[in-house]
Every structure is written in C-alpha cells, then in structure tokens.
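So this first bit is one chain, no partners, the form predicted on its own, shown in structure tokens.
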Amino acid sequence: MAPALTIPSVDEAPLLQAKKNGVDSQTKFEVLENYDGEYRFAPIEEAQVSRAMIKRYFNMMYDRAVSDVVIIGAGSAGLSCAYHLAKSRPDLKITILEANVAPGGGAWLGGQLMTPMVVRKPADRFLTELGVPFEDEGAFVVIKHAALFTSTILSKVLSFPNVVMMNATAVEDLIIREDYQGKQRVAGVVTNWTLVALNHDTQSCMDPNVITAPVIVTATGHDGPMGAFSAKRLVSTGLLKELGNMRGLDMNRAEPAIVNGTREVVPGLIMTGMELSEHDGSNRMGPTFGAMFASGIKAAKEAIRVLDTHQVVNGKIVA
C-alpha cells in the first residue's frame, strides 16, 4: 500500500507540555494554571487548530480508503463488535461509520425516553469485561444510566490504536462486485458526510467517496430514518427477494433470534443487530439490550472466520 498522505505543516507550533506555574521548558511559552483570574493559555494562530485537525482526518481517509473490516453503525451492535475484532486483531485496520454527529444509536437511553438500561443474562458478561457496574436482578442485570454503557464502550473502542471513527458520515450504497468464483459479493461502502446525503434533492450532483474492504459488517438498526439500510439495499440490488419485516415485541422470541442469526447474509457482509428483525422478519425486544452486545460479539467472530478462510489482497478477497 502506498504511505498515506503528509500535508506540511507549516509554522505549527511545536507540542506543549504546558506546567501549572512559570514558562515551559522546552518551547519557552508563558503558561499559567491559576483560577483566581490568571489563567494564561500557550499562544495559538487559527491556522494551526485547522492544519492540526485537516491533516489527520484525510491522513486517517486516505489511509482507511483500504480497510480491513468496515462496521456501518456505531450503536450497542456495532460498538460491540468493534471492541471484540479490536481487542482479538490487533493486526486489523477497522473503520466505524457513523450517520449520526453522536455515535452510541439507541443505547444513550434505556426505553421511553428512561435512562437505565436492563440486560439481561448471560450478557452482563460484558459489562463486568468492560467494567460497567450494574446493580443484579437475578435474570437481568440493570445498568444506572445507559450512557455510562455508551460512553464506557466508546471510549474503549476509540482507546485501541486499529479503530477509527468517521461520524456524521453516511454509507449512501454498497460496492458489490463479482469475486473471484463469480458470485456477488459485497466489497465495500459508498459514503459521503451525512449532511449532503440528506441534501441530494436540494442541491446538484454531489458525489460519494468509497472504501474498499473485504468484509462489511452491517448494524444499521430496524427501520427508521437510516435505519436497515444495507438489509433494503439488498432488495433493490436483487441480492434478496424482499424483507423479512420486522414482528412485534417478544422479548423471549426477540434477542436469541438475533444472537443465533447474527452471520454473512450475502457474501462479503456480515449483518448485526436489529436490521436482522427487518432482513429476517423476527421479533422486536424493546428496551433490552443483552442481544445487542452478544450479536456484535458475534459478528466480530463471523469477520475474523472470513477473513481466516480467505486469502486478501489490497483489500480484495481473491481466493
């Protein structure tokens, strides 16, 4: 692969290590850490803050431009299933895409606008893996708030040096291809910022962007403004004859169904989470979200079985 793009950086201020009192040694800029109405920050050009963000954002795309799995959706499914493929291949390059400014889905509430957040066993493994207290019901666990969930994954997630975010970024369509025994395959995302996808009616042609992968993992969630994207794609390219759509709630139905079923739909992508009620036709479970974690754990698990019993090449599956 070609070494990623340096954009120069021009009169930018070396990094400060900035101390509480007096002038920092190494740049000889005047600091002051002093809350009585002294406080001085380490001079700055406005030039600087966007030079600082520009370069490692489109070195970050133009690295990412060849990934090794892509997760569309940062909610519980696809923030869970990041965490495993991060913590068990360190060796990956995985790329989250996310529509929303604010990754975290469904999962920054428990239901009805209620913030705890109930799990049900055997999944509160998980939490006490990613070190989330919970307060023990017997079958279920009750998290405080679901945000601690959210933001402790998160932070997790974006802690392992192979994970990168984009949010605000939209997966507008699939790159499906023929692989290398002639079938259909999924081999990448379409994407460009959420903001012109939601415009495209409004304004002139605005071209996506794209990125190569060999294995997709979907977790777009049910049906909504964004939601089962990749499952309703699947329809309209003819890879699936219609949708399943989604049942109502049975929590006891619901979450096995969309553990057991998590898998490679077509190949080349690796459905998740809810959008499985809506590619299958199983049922809703509400504000339960045990499924969730266990089906991304195993969507992580399906990526790494691909990617084991195939041979990759610049992020095509040749073999």
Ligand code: AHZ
Contents of the next structure:
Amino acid sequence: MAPALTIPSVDEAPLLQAKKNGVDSQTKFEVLENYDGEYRFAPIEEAQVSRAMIKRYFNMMYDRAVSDVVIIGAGSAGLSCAYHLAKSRPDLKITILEANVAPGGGAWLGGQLMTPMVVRKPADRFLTELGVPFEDEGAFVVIKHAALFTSTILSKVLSFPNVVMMNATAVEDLIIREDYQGKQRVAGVVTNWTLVALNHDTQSCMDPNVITAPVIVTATGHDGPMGAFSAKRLVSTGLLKELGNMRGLDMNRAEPAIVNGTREVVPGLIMTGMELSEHDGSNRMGPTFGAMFASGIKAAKEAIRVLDTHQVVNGKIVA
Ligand code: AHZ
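Form predicted in complex with this ligand, following the form predicted on its own:
The next block holds the full complex; its first chain is the one shown before.
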C-alpha cells in the first residue's frame, strides 16, 4: 500500500504572493497536506475572500468598459473565434460575454444528447492544434465526448492573458451610432446580469451597463430563448429588413454556407456560427461541428481585418 501523503510545511509561498499583491502581512502560517485526518488550511478572514473577488472582477469590468473586441456568446463558434483571435493578436483586449452560467453553448453534447462530437475534415486540423484527440473515420473525425472539446478550448481561451469572460451576463442591446462617415455602426454592447435581464417583466426599470469596442463578434446561436440575439435586434432597429430564418437540415449545404458567409454584416458587427443561419436564411447542419470552428476562425480573421484597416482611438473607429 502506498504511504499516506503528508507534507508538513511552514509555507513561504503565500507570503511571497501576498507581498507581490501589496498586502502587508508578516504572518507565517502552518499548512499541512495530510489525508489521514490532519489536513490544515492557511487561516482566512471572510472579508478577504469578498475583497479578493470584488477587486479583480470590478477592476476587470472597469478596464474592459473599453475593449478591442467583444464576443457575444461562448458556444463553439464564439470560443473558436476567441482562441484564434487571442493567439494571433496578444495585443488585443478580448472580452467574452456569455448569458449562461456555464459557457459552452450547445457543445457539451453531440446530437440528441449523445456524447460523441462529429467534425468534418478539414476542421479536424483545429482539434489537432488544440490537442483534442479523436478517431478518424475518413471524411470526418469523432471526439469521444463533446465536453472534451469544450473543456479544452475553454481552458485554453481563458489562459490567454488578453482574454476575459463575464458569464451570467447577457447582452440586452447594441450600441448603434453614426460613425465618422455618417454611417450607422455597431459600436458596443449593452449588458446586464442575466438574472436581471430575465426579470424585466417582473420589476420596474433596471437599467443596464455598456461596453464599447470597435469590433463586436456576435455568436449567439440560432433562434431560441436567447439565441440569434443580434440578428433579431438588427431587424428591430431597421438595419436588417427581415430575418432570413434558418432553413431545414442539409449538412453538405449548411456547413460551407456558414463558414463562407461569416462576415461583417453591418459595420462593426461580425456574425459567426448558427446565428448567421437566421440572418442569411441558410440550412442547419445538425450535430456536425466543423463549421462552427471554421466560422469562428474566419470571424477572428475578419475582426483583425477591420481593426487593421481602421484607425481606433479610445475604442472608437475614427478613420
Ligand atoms: O447562452 C448562449 C450560448 O452559450 C449565448 N448567448 C445567446 N444570446 C446571448 C446574449 N448575451 C450573451 N444575448 C448569449 N450570450 O450564445 C451561445 C451560443 O452558443 P450555441 O452553441 O447555441 O451557438 P453556436 O453557433 O456557437 O453553435 C451552434 C451549434 C449547432 S446548432 C445546430 C443545429 O441546430 O443544426 N448545429 C450546430 C453545430
């Protein structure tokens, strides 16, 4: 039998970290990693926990009130976009907003709540880049569990220093205003805690907050309780005449249509993933995910193109 793991120590590491964080503490504390009934934690004040979260979260909100790129929706398309963008452009402040508590959208499962995830070639190259293992079936590959893709890409995206994600945060509206040429441009997002957004019918006015950015990527999926948010808002603001409405399932037509159609649909707003099927009136593909990865990557390339071809000052396109 393996011996019980017991590592008694007076731990210097928290002290060093505390010093680095500007905390004035000379207290040394004993910790013990013992799984035979003697496990001992470093002491803590409850208020320290509150402050550790609050200062980070609200500093992050303060900083990201002006972002370089906001991505609405952390499903397979939004996360693929975030990964490619963060990797290609470490200089950009990328802010992901996800209405759900759990990011990942529909990518925790394959079709009909089954666990395997199917990806048509050549989108398997993205899986190789991420280090997600799969079985090769010739024209397509299969990941043993969709959650393996989603947890891997999530952990990689969140590890980029230039990416932040606010989940449980819904985009309730878009900032739309005239740009330097007098054209209507999407220039930011209007946000609220999702639990507030879901209760506008039960409470008197609970005003939102805003984030401005020269580029917004919308990846809110097809129509549903929250889905196709920006496409629907474009219609109600008159920037889009009507929704194209997602058409019936045709895998061979749907996937290239979504990837090749990924674009800046109105100035400042790039649309990716299944939201585009509602905007353009293209087919759905059902449970094959390659188009979501490739559309996300294309959205990232589009975002870089927009940023590189305009002059941005304080989060606004000025030329
Ligand atoms: O919670 C939503 C989900 O995580 C989030 N979202 C939607 N509206 C939002 C809002 N503010 C913030 N107003 C919002 N977040 O957007 C995410 C969309 O993820 P998804 O997985 O639904 O969409 P996707 O386009 O990334 O992937 C679609 C996957 C599908 S659906 C489909 C079919 O029905 O045929 N086939 C595939 C591959």
